[in-house]
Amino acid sequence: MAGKILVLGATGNVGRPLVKALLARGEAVKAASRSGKPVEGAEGVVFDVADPLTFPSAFEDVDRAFVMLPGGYTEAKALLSPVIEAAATRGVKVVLQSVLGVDADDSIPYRQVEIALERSGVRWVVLRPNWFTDNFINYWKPGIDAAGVIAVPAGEGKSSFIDTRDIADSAAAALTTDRFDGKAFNLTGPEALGYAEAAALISEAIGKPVAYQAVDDDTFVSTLVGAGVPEVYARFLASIFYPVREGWTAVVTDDVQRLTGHPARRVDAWVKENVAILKG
(Lines of atoms letter the chains of each structure in order from A and count residues from 1; the text may use other names and numbers.)
(Lines give C-alpha, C1' and ligand atoms only; values in the text may rest on other atoms or scores of the structure.)
Protein backbone atom coordinates (compact mmCIF):
# COMPACT_ATOMS: atom_id res chain seq x y z
CA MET A 1 0.00 0.00 0.00
CA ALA A 2 1.41 3.40 -1.00
CA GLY A 3 2.21 5.90 1.69
CA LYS A 4 1.15 9.51 1.87
CA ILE A 5 2.61 12.35 -0.19
CA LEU A 6 3.98 15.32 1.75
CA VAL A 7 3.55 18.65 -0.04
CA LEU A 8 5.63 21.52 1.32
CA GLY A 9 4.35 25.04 0.74
CA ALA A 10 0.86 23.60 0.40
CA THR A 11 -0.89 26.96 0.75
CA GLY A 12 1.21 28.55 -2.02
CA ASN A 13 0.89 29.16 -5.75
CA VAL A 14 2.32 25.75 -6.66
CA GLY A 15 1.42 23.81 -3.53
CA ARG A 16 -2.34 24.40 -3.55
CA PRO A 17 -2.97 23.25 -7.15
CA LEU A 18 -0.56 20.36 -6.55
CA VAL A 19 -2.60 19.20 -3.55
CA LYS A 20 -5.75 19.38 -5.68
CA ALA A 21 -4.13 17.44 -8.52
CA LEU A 22 -2.90 14.70 -6.20
CA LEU A 23 -6.25 14.33 -4.46
CA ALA A 24 -7.90 14.06 -7.87
CA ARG A 25 -5.60 11.10 -8.56
CA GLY A 26 -6.75 9.40 -5.36
CA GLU A 27 -3.53 10.01 -3.42
CA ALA A 28 -3.40 10.54 0.36
CA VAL A 29 -1.81 13.96 0.89
CA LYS A 30 -0.27 15.73 3.88
CA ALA A 31 -0.46 19.45 3.22
CA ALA A 32 2.43 21.11 5.02
CA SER A 33 2.44 24.77 6.03
CA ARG A 34 3.39 26.90 9.00
CA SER A 35 -0.26 27.08 10.04
CA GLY A 36 -0.88 23.35 9.65
CA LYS A 37 -4.42 23.98 8.40
CA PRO A 38 -6.09 21.58 5.95
CA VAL A 39 -5.71 22.53 2.27
CA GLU A 40 -8.31 21.68 -0.39
CA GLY A 41 -9.61 18.91 1.90
CA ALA A 42 -6.18 17.35 2.46
CA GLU A 43 -4.81 16.62 5.92
CA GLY A 44 -2.89 19.62 7.26
CA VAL A 45 0.41 19.31 9.10
CA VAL A 46 2.59 21.97 10.70
CA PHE A 47 5.91 22.39 8.91
CA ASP A 48 8.47 25.16 9.08
CA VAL A 49 11.47 24.74 6.78
CA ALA A 50 13.53 26.68 9.33
CA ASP A 51 12.53 24.45 12.27
CA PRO A 52 13.74 20.82 12.08
CA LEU A 53 11.61 19.99 15.12
CA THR A 54 8.59 20.09 12.80
CA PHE A 55 10.07 17.54 10.40
CA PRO A 56 9.34 14.17 12.15
CA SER A 57 5.56 14.55 12.38
CA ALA A 58 5.39 15.90 8.83
CA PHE A 59 7.29 12.92 7.41
CA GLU A 60 5.32 10.30 9.38
CA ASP A 61 3.65 7.73 7.05
CA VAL A 62 5.11 9.52 4.00
CA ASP A 63 6.87 7.77 1.10
CA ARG A 64 7.03 10.69 -1.37
CA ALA A 65 7.56 14.42 -0.85
CA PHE A 66 7.40 17.64 -2.86
CA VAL A 67 10.17 19.84 -1.52
CA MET A 68 10.49 23.55 -2.22
CA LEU A 69 11.68 26.72 -0.54
CA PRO A 70 8.69 28.92 0.34
CA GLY A 71 8.64 32.53 -0.83
CA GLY A 72 10.41 34.97 1.43
CA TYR A 73 13.34 32.67 2.17
CA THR A 74 16.70 33.04 0.43
CA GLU A 75 19.05 30.51 2.06
CA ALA A 76 18.30 27.55 -0.21
CA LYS A 77 21.24 25.35 0.79
CA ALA A 78 21.06 26.00 4.53
CA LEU A 79 17.30 25.43 4.72
CA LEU A 80 16.69 22.68 2.16
CA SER A 81 19.68 20.45 2.92
CA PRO A 82 18.26 19.32 6.29
CA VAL A 83 14.93 18.57 4.58
CA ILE A 84 16.68 16.42 1.98
CA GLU A 85 18.57 14.66 4.77
CA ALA A 86 15.33 14.00 6.67
CA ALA A 87 13.74 12.52 3.56
CA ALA A 88 16.81 10.40 2.79
CA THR A 89 16.94 9.01 6.33
CA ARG A 90 13.37 7.79 5.89
CA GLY A 91 13.77 6.54 2.31
CA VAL A 92 11.28 9.09 1.00
CA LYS A 93 11.27 9.89 -2.74
CA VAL A 94 11.82 13.62 -3.32
CA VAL A 95 10.51 15.82 -6.12
CA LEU A 96 12.52 19.02 -5.69
CA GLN A 97 11.44 22.39 -7.05
CA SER A 98 14.68 24.10 -7.98
CA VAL A 99 15.30 27.03 -10.33
CA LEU A 100 15.94 27.22 -14.08
CA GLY A 101 19.61 27.59 -14.97
CA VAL A 102 21.25 26.50 -11.72
CA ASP A 103 22.92 23.56 -13.46
CA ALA A 104 25.24 26.09 -15.14
CA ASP A 105 27.41 26.31 -12.02
CA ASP A 106 27.80 23.76 -9.22
CA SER A 107 28.59 26.55 -6.74
CA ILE A 108 25.02 27.93 -6.95
CA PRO A 109 23.24 27.05 -3.68
CA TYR A 110 20.21 25.51 -5.39
CA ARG A 111 22.51 23.36 -7.51
CA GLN A 112 24.27 22.20 -4.34
CA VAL A 113 20.90 21.10 -2.98
CA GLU A 114 20.27 19.20 -6.22
CA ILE A 115 23.66 17.48 -5.93
CA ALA A 116 22.95 16.50 -2.31
CA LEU A 117 19.65 14.98 -3.44
CA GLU A 118 21.27 13.14 -6.35
CA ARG A 119 23.79 11.61 -3.93
CA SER A 120 21.27 10.86 -1.19
CA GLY A 121 20.41 7.34 -2.33
CA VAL A 122 16.66 8.02 -2.58
CA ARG A 123 14.55 8.25 -5.71
CA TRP A 124 14.39 11.81 -6.98
CA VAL A 125 13.14 14.17 -9.67
CA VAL A 126 14.29 17.78 -10.05
CA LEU A 127 11.99 20.43 -11.54
CA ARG A 128 13.59 23.74 -12.59
CA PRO A 129 10.85 26.25 -13.42
CA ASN A 130 11.42 29.58 -15.11
CA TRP A 131 9.86 32.85 -13.86
CA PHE A 132 6.23 32.39 -12.81
CA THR A 133 3.53 34.04 -14.91
CA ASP A 134 1.69 34.51 -11.60
CA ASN A 135 4.33 37.06 -10.52
CA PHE A 136 2.44 39.65 -12.55
CA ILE A 137 -0.17 39.45 -9.78
CA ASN A 138 1.92 38.41 -6.78
CA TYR A 139 4.69 40.99 -7.19
CA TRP A 140 4.08 43.42 -10.07
CA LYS A 141 0.36 44.21 -9.62
CA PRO A 142 0.92 47.10 -7.16
CA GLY A 143 2.90 48.94 -9.86
CA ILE A 144 0.21 48.17 -12.44
CA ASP A 145 -2.49 49.50 -10.10
CA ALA A 146 -0.64 52.60 -8.94
CA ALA A 147 1.05 53.81 -12.10
CA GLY A 148 0.28 51.45 -14.96
CA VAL A 149 3.90 50.34 -14.87
CA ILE A 150 5.81 47.08 -14.51
CA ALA A 151 9.17 48.34 -13.22
CA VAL A 152 11.75 45.54 -13.05
CA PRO A 153 15.50 45.27 -13.81
CA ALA A 154 15.04 42.92 -16.78
CA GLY A 155 16.65 45.10 -19.44
CA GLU A 156 15.65 43.81 -22.86
CA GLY A 157 15.68 40.20 -21.68
CA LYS A 158 12.90 37.74 -22.39
CA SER A 159 11.53 34.93 -20.22
CA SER A 160 9.50 31.85 -21.08
CA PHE A 161 7.08 32.52 -18.21
CA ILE A 162 5.43 29.42 -16.75
CA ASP A 163 1.98 29.09 -15.22
CA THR A 164 2.27 27.71 -11.67
CA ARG A 165 -0.46 25.19 -12.51
CA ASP A 166 1.91 23.66 -15.04
CA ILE A 167 4.55 23.31 -12.34
CA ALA A 168 1.95 21.66 -10.10
CA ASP A 169 0.85 19.29 -12.90
CA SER A 170 4.49 18.40 -13.59
CA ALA A 171 5.11 17.72 -9.91
CA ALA A 172 1.98 15.57 -9.68
CA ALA A 173 3.21 13.47 -12.59
CA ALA A 174 6.68 13.10 -11.06
CA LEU A 175 5.22 12.09 -7.69
CA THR A 176 2.82 9.46 -9.03
CA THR A 177 5.02 7.49 -11.41
CA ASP A 178 8.61 6.25 -11.42
CA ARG A 179 9.06 6.96 -15.15
CA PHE A 180 10.79 10.27 -14.49
CA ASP A 181 12.99 9.22 -11.56
CA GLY A 182 16.62 10.29 -11.66
CA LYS A 183 15.98 13.10 -14.15
CA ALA A 184 15.90 16.91 -14.09
CA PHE A 185 13.40 18.93 -16.11
CA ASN A 186 13.57 22.58 -17.18
CA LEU A 187 10.00 23.86 -16.98
CA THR A 188 9.09 26.76 -19.27
CA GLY A 189 6.12 28.23 -21.02
CA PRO A 190 5.70 27.73 -24.77
CA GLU A 191 7.23 31.07 -25.78
CA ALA A 192 9.64 33.71 -24.51
CA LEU A 193 8.26 37.21 -23.97
CA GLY A 194 9.87 40.46 -22.95
CA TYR A 195 8.27 42.46 -20.15
CA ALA A 196 7.13 45.08 -22.68
CA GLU A 197 5.27 42.36 -24.59
CA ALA A 198 3.70 41.05 -21.38
CA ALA A 199 2.71 44.58 -20.38
CA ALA A 200 1.01 45.05 -23.76
CA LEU A 201 -1.01 41.85 -23.28
CA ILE A 202 -2.14 42.99 -19.82
CA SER A 203 -2.92 46.50 -21.08
CA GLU A 204 -5.14 45.20 -23.86
CA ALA A 205 -6.94 42.80 -21.52
CA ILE A 206 -7.72 45.28 -18.75
CA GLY A 207 -8.41 48.25 -21.02
CA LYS A 208 -5.93 50.69 -19.52
CA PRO A 209 -2.31 51.60 -20.30
CA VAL A 210 0.35 49.32 -18.81
CA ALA A 211 3.99 49.88 -19.75
CA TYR A 212 7.28 48.21 -18.97
CA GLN A 213 9.89 50.39 -17.30
CA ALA A 214 13.45 49.03 -17.11
CA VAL A 215 14.96 50.08 -13.78
CA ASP A 216 18.23 49.46 -11.96
CA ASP A 217 18.52 47.06 -9.04
CA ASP A 218 18.45 49.72 -6.31
CA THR A 219 15.29 51.35 -7.65
CA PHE A 220 13.66 47.94 -7.89
CA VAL A 221 14.63 47.03 -4.32
CA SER A 222 13.39 50.31 -2.88
CA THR A 223 10.03 49.88 -4.62
CA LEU A 224 9.59 46.37 -3.23
CA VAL A 225 10.65 47.42 0.26
CA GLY A 226 8.10 50.23 0.06
CA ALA A 227 5.47 47.62 -0.76
CA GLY A 228 6.37 45.64 2.36
CA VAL A 229 8.84 43.08 0.96
CA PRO A 230 11.79 42.47 3.34
CA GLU A 231 14.98 44.05 1.97
CA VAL A 232 16.95 40.81 2.02
CA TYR A 233 14.32 39.11 -0.12
CA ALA A 234 13.99 42.16 -2.38
CA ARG A 235 17.74 42.06 -3.05
CA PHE A 236 17.52 38.34 -3.76
CA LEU A 237 14.79 38.99 -6.34
CA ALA A 238 16.91 41.73 -7.89
CA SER A 239 19.89 39.38 -8.17
CA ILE A 240 17.96 36.78 -10.14
CA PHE A 241 17.11 39.29 -12.85
CA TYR A 242 20.75 39.11 -13.99
CA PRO A 243 20.09 35.89 -15.99
CA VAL A 244 17.07 37.62 -17.55
CA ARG A 245 19.20 40.53 -18.78
CA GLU A 246 21.79 38.08 -20.09
CA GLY A 247 19.17 36.26 -22.17
CA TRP A 248 19.40 32.95 -20.31
CA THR A 249 15.71 32.81 -19.34
CA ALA A 250 14.52 32.95 -22.97
CA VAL A 251 15.00 29.18 -23.40
CA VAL A 252 11.88 27.20 -24.32
CA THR A 253 11.52 23.48 -23.63
CA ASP A 254 8.78 20.87 -24.05
CA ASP A 255 9.38 19.37 -20.60
CA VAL A 256 5.89 20.28 -19.33
CA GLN A 257 4.43 18.32 -22.26
CA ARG A 258 6.78 15.38 -21.56
CA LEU A 259 5.75 15.23 -17.91
CA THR A 260 2.05 16.03 -18.11
CA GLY A 261 0.93 15.09 -21.61
CA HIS A 262 -0.42 18.60 -22.21
CA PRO A 263 1.30 21.71 -23.60
CA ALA A 264 2.36 24.50 -21.26
CA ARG A 265 -0.15 27.33 -20.86
CA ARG A 266 0.46 30.57 -22.74
CA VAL A 267 0.81 33.97 -21.06
CA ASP A 268 -2.03 35.48 -23.10
CA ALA A 269 -4.37 32.71 -21.93
CA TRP A 270 -3.31 33.31 -18.32
CA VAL A 271 -3.95 37.05 -18.69
CA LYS A 272 -7.47 36.44 -20.04
CA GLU A 273 -8.23 34.08 -17.13
CA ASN A 274 -7.04 36.64 -14.59
CA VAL A 275 -8.53 39.83 -16.03
CA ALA A 276 -10.77 40.43 -13.01
CA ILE A 277 -7.84 40.18 -10.59
CA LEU A 278 -5.59 42.34 -12.77
CA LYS A 279 -8.31 44.97 -13.01
CA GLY A 280 -9.15 44.88 -9.30
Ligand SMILES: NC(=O)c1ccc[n+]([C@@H]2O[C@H](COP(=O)([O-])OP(=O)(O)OC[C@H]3O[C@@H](n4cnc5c(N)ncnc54)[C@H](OP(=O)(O)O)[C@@H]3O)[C@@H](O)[C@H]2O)c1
The other form holds:
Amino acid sequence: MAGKILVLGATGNVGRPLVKALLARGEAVKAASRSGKPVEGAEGVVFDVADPLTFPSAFEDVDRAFVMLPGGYTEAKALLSPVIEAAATRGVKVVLQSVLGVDADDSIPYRQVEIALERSGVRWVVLRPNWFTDNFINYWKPGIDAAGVIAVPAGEGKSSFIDTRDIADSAAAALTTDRFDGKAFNLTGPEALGYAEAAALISEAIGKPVAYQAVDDDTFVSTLVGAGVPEVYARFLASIFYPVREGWTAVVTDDVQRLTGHPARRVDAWVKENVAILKG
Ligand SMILES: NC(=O)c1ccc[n+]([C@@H]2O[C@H](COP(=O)([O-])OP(=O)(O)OC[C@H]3O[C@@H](n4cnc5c(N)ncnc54)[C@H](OP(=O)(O)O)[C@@H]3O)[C@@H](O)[C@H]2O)c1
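Could you please show the structure of the form predicted together with this ligand, as a counterpart to the form predicted on its own just displayed?
All chains and molecules follow, beginning with the one already shown.
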Protein backbone atom coordinates (compact mmCIF):
# COMPACT_ATOMS: atom_id res chain seq x y z
CA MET A 1 0.00 0.00 0.00
CA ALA A 2 1.24 3.51 -0.81
CA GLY A 3 2.52 5.60 2.08
CA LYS A 4 1.69 9.16 2.91
CA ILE A 5 3.00 12.25 1.12
CA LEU A 6 4.78 14.84 3.25
CA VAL A 7 4.21 18.40 1.96
CA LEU A 8 6.60 21.00 3.38
CA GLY A 9 5.41 24.62 3.52
CA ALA A 10 1.85 23.28 3.45
CA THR A 11 0.21 26.60 4.31
CA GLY A 12 2.34 28.50 1.79
CA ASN A 13 1.90 29.74 -1.76
CA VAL A 14 2.66 26.42 -3.42
CA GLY A 15 2.07 24.09 -0.47
CA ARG A 16 -1.61 24.87 0.10
CA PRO A 17 -2.77 24.28 -3.51
CA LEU A 18 -0.53 21.20 -3.58
CA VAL A 19 -2.21 19.74 -0.48
CA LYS A 20 -5.59 20.36 -2.15
CA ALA A 21 -4.49 18.74 -5.43
CA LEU A 22 -3.13 15.65 -3.66
CA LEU A 23 -6.24 15.21 -1.52
CA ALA A 24 -8.34 15.48 -4.70
CA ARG A 25 -6.31 12.55 -6.07
CA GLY A 26 -7.15 10.50 -2.98
CA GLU A 27 -3.64 10.64 -1.48
CA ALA A 28 -2.96 10.62 2.27
CA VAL A 29 -1.14 13.88 3.01
CA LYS A 30 0.92 15.06 5.99
CA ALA A 31 0.79 18.86 5.87
CA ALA A 32 3.98 20.26 7.43
CA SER A 33 4.43 23.68 8.99
CA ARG A 34 5.89 25.00 12.23
CA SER A 35 2.42 25.18 13.76
CA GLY A 36 1.52 21.63 12.70
CA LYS A 37 -2.11 22.63 12.15
CA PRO A 38 -4.29 20.62 9.73
CA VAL A 39 -4.46 22.12 6.22
CA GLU A 40 -7.49 21.84 3.91
CA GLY A 41 -8.56 18.75 5.86
CA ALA A 42 -5.16 17.04 5.67
CA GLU A 43 -3.42 15.85 8.82
CA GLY A 44 -0.98 18.48 10.13
CA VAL A 45 2.54 17.77 11.38
CA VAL A 46 5.09 20.02 13.06
CA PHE A 47 8.18 20.59 10.90
CA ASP A 48 10.88 23.23 11.22
CA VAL A 49 13.45 23.16 8.42
CA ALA A 50 15.99 24.63 10.86
CA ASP A 51 15.35 21.96 13.52
CA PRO A 52 16.21 18.37 12.47
CA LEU A 53 14.67 17.08 15.72
CA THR A 54 11.28 17.70 14.05
CA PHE A 55 12.17 15.49 11.05
CA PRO A 56 11.56 11.91 12.36
CA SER A 57 7.89 12.34 13.24
CA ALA A 58 7.29 14.32 10.05
CA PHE A 59 8.73 11.49 7.91
CA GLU A 60 6.88 8.70 9.77
CA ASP A 61 4.72 6.57 7.37
CA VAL A 62 5.84 8.74 4.43
CA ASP A 63 7.10 7.39 1.08
CA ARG A 64 7.10 10.65 -0.95
CA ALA A 65 7.88 14.24 0.01
CA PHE A 66 7.61 17.73 -1.51
CA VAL A 67 10.68 19.60 -0.30
CA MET A 68 10.98 23.39 -0.47
CA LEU A 69 12.67 26.28 1.28
CA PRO A 70 10.15 28.73 2.78
CA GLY A 71 10.38 32.34 1.60
CA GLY A 72 12.55 34.57 3.79
CA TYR A 73 15.40 32.03 4.06
CA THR A 74 18.59 32.32 2.02
CA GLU A 75 20.65 29.33 3.21
CA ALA A 76 19.32 26.77 0.74
CA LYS A 77 22.23 24.36 1.05
CA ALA A 78 22.63 24.45 4.83
CA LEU A 79 18.89 24.07 5.44
CA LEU A 80 17.82 21.66 2.69
CA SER A 81 20.76 19.22 2.73
CA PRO A 82 19.69 17.68 6.08
CA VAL A 83 16.13 17.30 4.73
CA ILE A 84 17.43 15.48 1.64
CA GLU A 85 19.55 13.25 3.89
CA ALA A 86 16.55 12.48 6.11
CA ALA A 87 14.52 11.47 3.05
CA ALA A 88 17.37 9.42 1.58
CA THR A 89 17.92 7.49 4.82
CA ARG A 90 14.26 6.48 4.77
CA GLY A 91 14.03 5.72 1.01
CA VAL A 92 11.52 8.54 0.52
CA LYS A 93 11.06 9.88 -3.03
CA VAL A 94 11.69 13.64 -3.18
CA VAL A 95 10.10 16.25 -5.42
CA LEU A 96 12.33 19.27 -4.84
CA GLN A 97 11.22 22.83 -5.53
CA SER A 98 14.35 24.58 -6.77
CA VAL A 99 14.72 27.80 -8.78
CA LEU A 100 14.88 28.44 -12.54
CA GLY A 101 18.41 28.86 -13.84
CA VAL A 102 20.39 27.37 -10.96
CA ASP A 103 21.71 24.64 -13.25
CA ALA A 104 23.81 27.32 -14.99
CA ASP A 105 26.55 26.83 -12.39
CA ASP A 106 27.22 23.88 -10.07
CA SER A 107 28.55 26.22 -7.38
CA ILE A 108 25.09 27.78 -6.83
CA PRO A 109 23.80 26.51 -3.44
CA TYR A 110 20.39 25.41 -4.81
CA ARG A 111 22.19 23.47 -7.58
CA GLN A 112 24.30 21.78 -4.93
CA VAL A 113 21.11 20.63 -3.20
CA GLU A 114 19.86 19.30 -6.55
CA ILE A 115 23.14 17.43 -7.07
CA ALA A 116 23.00 15.94 -3.55
CA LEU A 117 19.46 14.72 -4.31
CA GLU A 118 20.46 13.28 -7.69
CA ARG A 119 23.24 11.32 -5.98
CA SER A 120 21.20 10.28 -2.95
CA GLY A 121 19.95 7.00 -4.38
CA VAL A 122 16.26 7.82 -3.87
CA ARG A 123 13.75 8.54 -6.63
CA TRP A 124 13.61 12.27 -7.37
CA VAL A 125 12.11 15.01 -9.52
CA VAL A 126 13.43 18.58 -9.59
CA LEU A 127 11.06 21.47 -10.35
CA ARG A 128 12.67 24.82 -11.18
CA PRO A 129 9.98 27.52 -11.24
CA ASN A 130 10.48 31.00 -12.63
CA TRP A 131 9.39 34.14 -10.72
CA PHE A 132 5.93 33.64 -9.22
CA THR A 133 3.01 35.69 -10.60
CA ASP A 134 1.75 35.77 -6.99
CA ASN A 135 4.67 38.07 -6.07
CA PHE A 136 2.61 40.97 -7.45
CA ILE A 137 0.45 40.51 -4.35
CA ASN A 138 2.91 39.00 -1.86
CA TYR A 139 5.83 41.36 -2.51
CA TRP A 140 4.85 44.27 -4.75
CA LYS A 141 1.32 45.17 -3.56
CA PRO A 142 2.49 47.58 -0.83
CA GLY A 143 4.22 49.71 -3.51
CA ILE A 144 1.12 49.53 -5.73
CA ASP A 145 -1.11 50.61 -2.80
CA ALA A 146 1.14 53.37 -1.51
CA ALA A 147 2.44 54.96 -4.70
CA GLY A 148 1.00 53.16 -7.73
CA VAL A 149 4.45 51.79 -8.57
CA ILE A 150 6.22 48.49 -8.89
CA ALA A 151 9.78 49.57 -8.15
CA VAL A 152 12.22 46.70 -8.78
CA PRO A 153 15.73 46.40 -10.26
CA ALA A 154 14.55 44.42 -13.31
CA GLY A 155 15.80 46.84 -15.99
CA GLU A 156 14.03 46.03 -19.25
CA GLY A 157 14.15 42.29 -18.53
CA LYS A 158 11.12 40.11 -19.14
CA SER A 159 10.04 37.08 -17.13
CA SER A 160 7.70 34.21 -17.90
CA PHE A 161 5.93 34.54 -14.54
CA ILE A 162 4.36 31.32 -13.26
CA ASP A 163 1.11 30.88 -11.36
CA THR A 164 1.80 28.97 -8.12
CA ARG A 165 -1.17 26.71 -8.87
CA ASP A 166 0.75 25.45 -11.90
CA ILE A 167 3.75 24.65 -9.69
CA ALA A 168 1.40 22.81 -7.33
CA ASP A 169 -0.23 20.87 -10.20
CA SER A 170 3.24 19.99 -11.55
CA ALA A 171 4.36 18.79 -8.12
CA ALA A 172 1.18 16.75 -7.70
CA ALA A 173 1.87 15.02 -11.02
CA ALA A 174 5.52 14.38 -10.12
CA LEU A 175 4.53 12.94 -6.73
CA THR A 176 1.82 10.61 -7.98
CA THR A 177 3.48 8.89 -10.95
CA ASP A 178 6.98 7.55 -11.56
CA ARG A 179 6.95 8.74 -15.22
CA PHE A 180 8.91 11.88 -14.40
CA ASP A 181 11.44 10.36 -11.99
CA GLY A 182 15.08 11.30 -12.50
CA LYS A 183 14.23 14.46 -14.46
CA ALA A 184 14.38 18.22 -13.89
CA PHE A 185 11.71 20.59 -15.23
CA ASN A 186 11.93 24.34 -15.85
CA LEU A 187 8.48 25.66 -14.94
CA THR A 188 7.40 28.87 -16.67
CA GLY A 189 4.26 30.71 -17.65
CA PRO A 190 3.15 30.74 -21.30
CA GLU A 191 4.74 34.10 -22.21
CA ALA A 192 7.41 36.52 -21.04
CA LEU A 193 6.28 39.94 -19.82
CA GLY A 194 8.25 42.98 -18.74
CA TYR A 195 7.34 44.67 -15.43
CA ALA A 196 5.86 47.62 -17.37
CA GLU A 197 3.52 45.21 -19.20
CA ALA A 198 2.53 43.53 -15.93
CA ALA A 199 1.95 46.94 -14.30
CA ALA A 200 -0.30 47.93 -17.24
CA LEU A 201 -2.39 44.76 -16.84
CA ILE A 202 -2.83 45.43 -13.11
CA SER A 203 -3.58 49.12 -13.72
CA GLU A 204 -6.32 48.29 -16.23
CA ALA A 205 -7.87 45.67 -13.93
CA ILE A 206 -7.96 47.81 -10.78
CA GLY A 207 -8.83 51.05 -12.55
CA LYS A 208 -6.01 53.18 -11.22
CA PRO A 209 -2.53 54.08 -12.43
CA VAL A 210 0.21 51.54 -11.76
CA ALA A 211 3.62 52.11 -13.32
CA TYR A 212 6.86 50.17 -13.39
CA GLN A 213 9.83 52.06 -12.00
CA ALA A 214 13.24 50.57 -12.78
CA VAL A 215 15.39 51.18 -9.68
CA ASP A 216 18.96 50.31 -8.73
CA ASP A 217 19.79 47.70 -6.09
CA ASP A 218 20.45 50.17 -3.27
CA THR A 219 17.13 51.99 -3.76
CA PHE A 220 15.32 48.65 -3.87
CA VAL A 221 17.04 47.40 -0.72
CA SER A 222 16.38 50.57 1.26
CA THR A 223 12.68 50.52 0.28
CA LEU A 224 12.34 46.90 1.43
CA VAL A 225 14.26 47.53 4.65
CA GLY A 226 11.99 50.52 5.28
CA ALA A 227 9.02 48.15 4.91
CA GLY A 228 10.48 45.82 7.56
CA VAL A 229 12.30 43.24 5.39
CA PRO A 230 15.60 42.12 6.99
CA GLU A 231 18.53 43.65 5.07
CA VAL A 232 20.14 40.29 4.33
CA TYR A 233 16.95 39.07 2.62
CA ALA A 234 16.46 42.41 0.82
CA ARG A 235 20.02 42.13 -0.58
CA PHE A 236 19.35 38.52 -1.59
CA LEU A 237 16.18 39.60 -3.46
CA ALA A 238 18.11 42.39 -5.19
CA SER A 239 20.79 39.91 -6.29
CA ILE A 240 18.30 37.60 -7.99
CA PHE A 241 17.15 40.39 -10.31
CA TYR A 242 20.51 40.14 -12.11
CA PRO A 243 19.31 37.17 -14.22
CA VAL A 244 16.14 39.15 -15.01
CA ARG A 245 18.12 42.12 -16.35
CA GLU A 246 20.26 39.71 -18.38
CA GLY A 247 17.13 38.34 -20.05
CA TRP A 248 17.59 34.80 -18.70
CA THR A 249 14.16 34.65 -17.02
CA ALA A 250 12.36 35.31 -20.32
CA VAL A 251 12.65 31.66 -21.35
CA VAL A 252 9.32 29.90 -22.01
CA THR A 253 9.01 26.12 -21.72
CA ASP A 254 6.14 23.66 -22.09
CA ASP A 255 7.13 21.74 -18.94
CA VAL A 256 3.88 22.61 -17.09
CA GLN A 257 1.95 21.09 -20.02
CA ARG A 258 4.22 18.01 -20.06
CA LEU A 259 3.74 17.40 -16.35
CA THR A 260 0.10 18.35 -15.88
CA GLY A 261 -1.51 17.90 -19.30
CA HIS A 262 -2.82 21.48 -19.20
CA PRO A 263 -1.23 24.73 -20.43
CA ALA A 264 0.34 27.12 -17.95
CA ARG A 265 -1.96 29.86 -16.67
CA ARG A 266 -1.59 33.39 -18.06
CA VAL A 267 -0.74 36.51 -16.04
CA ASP A 268 -3.73 38.44 -17.43
CA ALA A 269 -6.08 35.67 -16.26
CA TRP A 270 -4.41 35.68 -12.80
CA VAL A 271 -4.84 39.48 -12.58
CA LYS A 272 -8.56 39.20 -13.40
CA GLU A 273 -9.07 36.43 -10.82
CA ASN A 274 -7.27 38.44 -8.14
CA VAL A 275 -8.67 41.88 -8.88
CA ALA A 276 -10.48 42.15 -5.53
CA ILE A 277 -7.26 41.39 -3.61
CA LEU A 278 -5.23 43.73 -5.82
CA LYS A 279 -7.77 46.51 -5.20
CA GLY A 280 -8.15 45.80 -1.44
N1 LIG B 1 8.75 33.82 -5.12
C2 LIG B 1 9.31 33.51 -6.26
O3 LIG B 1 9.19 34.23 -7.25
C4 LIG B 1 10.12 32.22 -6.39
C5 LIG B 1 10.57 31.84 -7.65
C6 LIG B 1 11.26 30.64 -7.79
C7 LIG B 1 11.50 29.86 -6.69
N8 LIG B 1 11.06 30.26 -5.46
C9 LIG B 1 11.36 29.39 -4.31
O10 LIG B 1 10.15 29.15 -3.61
C11 LIG B 1 10.38 29.27 -2.22
C12 LIG B 1 9.13 29.75 -1.55
O13 LIG B 1 7.98 28.97 -1.92
P14 LIG B 1 6.56 29.45 -1.38
O15 LIG B 1 6.34 30.87 -1.76
O16 LIG B 1 5.55 28.42 -1.71
O17 LIG B 1 6.85 29.39 0.18
P18 LIG B 1 6.18 30.25 1.33
O19 LIG B 1 4.73 30.48 1.00
O20 LIG B 1 7.04 31.39 1.67
O21 LIG B 1 6.29 29.20 2.52
C22 LIG B 1 5.62 29.39 3.68
C23 LIG B 1 5.33 28.00 4.25
O24 LIG B 1 6.50 27.48 4.87
C25 LIG B 1 6.23 27.32 6.26
N26 LIG B 1 7.43 27.69 7.01
C27 LIG B 1 7.89 28.94 7.29
N28 LIG B 1 9.04 28.85 7.99
C29 LIG B 1 9.30 27.53 8.16
C30 LIG B 1 10.33 26.81 8.80
N31 LIG B 1 11.34 27.41 9.46
N32 LIG B 1 10.30 25.46 8.75
C33 LIG B 1 9.29 24.82 8.12
N34 LIG B 1 8.28 25.44 7.49
C35 LIG B 1 8.29 26.79 7.52
C36 LIG B 1 5.04 28.21 6.57
O37 LIG B 1 4.29 27.75 7.67
P38 LIG B 1 4.69 28.17 9.19
O39 LIG B 1 4.98 29.65 9.14
O40 LIG B 1 3.46 27.82 9.97
O41 LIG B 1 5.85 27.33 9.54
C42 LIG B 1 4.25 28.05 5.28
O43 LIG B 1 3.56 26.80 5.29
C44 LIG B 1 11.52 30.28 -2.07
O45 LIG B 1 12.30 30.05 -0.94
C46 LIG B 1 12.30 30.07 -3.34
O47 LIG B 1 13.33 29.18 -3.04
C48 LIG B 1 10.37 31.41 -5.28
